[in-house]
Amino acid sequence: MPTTAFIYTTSENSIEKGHVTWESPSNIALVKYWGKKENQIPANPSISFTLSNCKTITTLSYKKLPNPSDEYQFEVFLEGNKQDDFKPKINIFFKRIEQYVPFIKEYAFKIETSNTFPHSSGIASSASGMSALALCVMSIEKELNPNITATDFTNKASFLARLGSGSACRSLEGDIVCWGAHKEINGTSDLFGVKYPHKVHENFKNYQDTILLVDKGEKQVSSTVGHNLMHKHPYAENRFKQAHDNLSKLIQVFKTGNLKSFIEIVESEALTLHAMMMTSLPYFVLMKPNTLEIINKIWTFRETSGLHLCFTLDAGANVHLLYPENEKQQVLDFINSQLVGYCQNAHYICDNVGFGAKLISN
């Protein structure tokens, strides 16, 4: 599909103001992205567990400007309060998405937003929020395009949100979601994610994720610094074969059911994802020495009870502990009895996969 696909075609219809609400979720990759090309375009593809309790809810209302504005007007509150430091990088959010929805430099926007989650939690939020956004956005297409079919609407939003943070396009939908072409996938795409396809067995229903809070700091080096690292890494290109094959097995793995092949390649997805920040120039540590505490804490208890939790990272201290529903209680007993010390202020946050995000009012 042509990016020309996504250009908003003129209406007659007018809208002089309102407002509109969505909740997004926030998602885990199981199968990583690291390193892009231009445009946000993914450089190997990644498959993610929507979460279901971790989410942002924004509300965007609007009101139509006397002419169209030379510079996007609005203004963003988080948790009530004016944000100023918000506008650098949704104005780079708004550049990059006029082409297709011009209709924004019509109106005046006031952005406001909140997480579920503390937003300082080391949880990243620019998943759930850019797509919350973006849906927004899709909102005021549709009221001036009421034929855009769901399919569409849906597809575009992904493929705005992406703009926005590469992995929100990943939120929209659940409870599984790739993102980037992949040839044993049917539908799949580098402009927008898609609701995964294929047999999902009922041992990853309701799959459980408890974040570990080792560190609610800022991150030591950001996404888009992180992903252009990847441009001369050395490794990079067995790296992307890696995600392209393992993406493969886990399409088997989603079908039989099998949680040890599972709980393999997502460990091994997630330790690769922090050796290649540790083997690019400049080079970066981005686990903690209780990070490390923790996993080898859940392998030992793995191995001595025979239940099924891993551990995924992202690019962080932090530790997303995966595990089936029917093993929770025996999880979080071992959370509370071994890992909640490793924690900063003892903080997780219990959540589970969920199906995507909700329109709360329009």
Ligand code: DP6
Second form
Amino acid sequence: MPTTAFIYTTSENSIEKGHVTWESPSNIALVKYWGKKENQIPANPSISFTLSNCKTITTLSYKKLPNPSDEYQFEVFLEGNKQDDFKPKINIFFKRIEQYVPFIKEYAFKIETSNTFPHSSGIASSASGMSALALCVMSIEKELNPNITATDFTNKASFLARLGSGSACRSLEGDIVCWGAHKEINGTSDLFGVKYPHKVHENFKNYQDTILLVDKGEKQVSSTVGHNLMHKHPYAENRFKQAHDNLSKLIQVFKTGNLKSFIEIVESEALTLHAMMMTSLPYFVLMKPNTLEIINKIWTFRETSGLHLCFTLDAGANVHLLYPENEKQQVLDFINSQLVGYCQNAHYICDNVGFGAKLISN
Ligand code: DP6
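Right, and the form predicted in complex with the named molecule of this protein, after the form predicted on its own?
Next comes the full complex, and the chain you just saw is listed first.
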């Protein structure tokens, strides 16, 4: 599909003002997006579990300006407080999406946003935040063009979210979303995320994700800088191929429910992501000593208990613990007895697979 298909052209209605609220969750990648081309096109396909509890709730209020403005007119509030330091990122987002939703120049916006997880938890809010905002913008488009189909609405919202932050395009639906063209998964595209279309075994139903907050500080390396490190990276081509192969293997795993293979793919993906950062120029170590302590404890626990707990990592020190729902109690006991001491202020967040964004009010 060409990107021109996403350009808004018709204007059946005219609206003066209104407001809309969407909530959108975070997601955790199993096969990682790491490396991108121009215009937020991923270097390889990725796949993620959509989360349920970690989410952003955004209200977009809009009022028509007497004349279209040269600058984007908006104010941003986080948990009720004016948040001017969010403005540059939103400005870039508006600039990237303007050709697809030109009406944004015709309105003054108030963006009120809040997260269910603490802002200083080290959990990235860009996936949930950008997807919630993209959905709000699409709700305006729907007011202007009520004939847009539900599929076109979701695909375009994901397309816009991607322009805000790549991984955000995987947050709109659930429970498993892929982004990036993959030859064995029908309908996949580099332009937007799609719900995983193949069979998924019962074992993955309501899969659990407990996030251990090892380091609540600001990200050491921004995603943009991180993705750019894959340009001229000595292992880039092999890595991109590996992501395709891992996704092929996951199709089988989802079909058969083979948790042993699931664990192998997911942990290898996490460690490869970090290996890419350790072997780039400049190089970075984003794990902390406690990250490694946790990984070693998980491996021992898995061996002695025979349970299916595994970990994944984003581009930081926090650890996502993934495990089947029927092992929840034993894993929580293990976390509380052996892992909580490695978390900053003993802080961890319990989440599970969820089903995507929701319209709260319109
Ligand atoms: C490590 O989506 O944050 O979480 O497109 O530059 O906003 P930008 O990057 P971003 O990258 C996320 C990378 C990751 C892996 C993943 O979620 O697939």
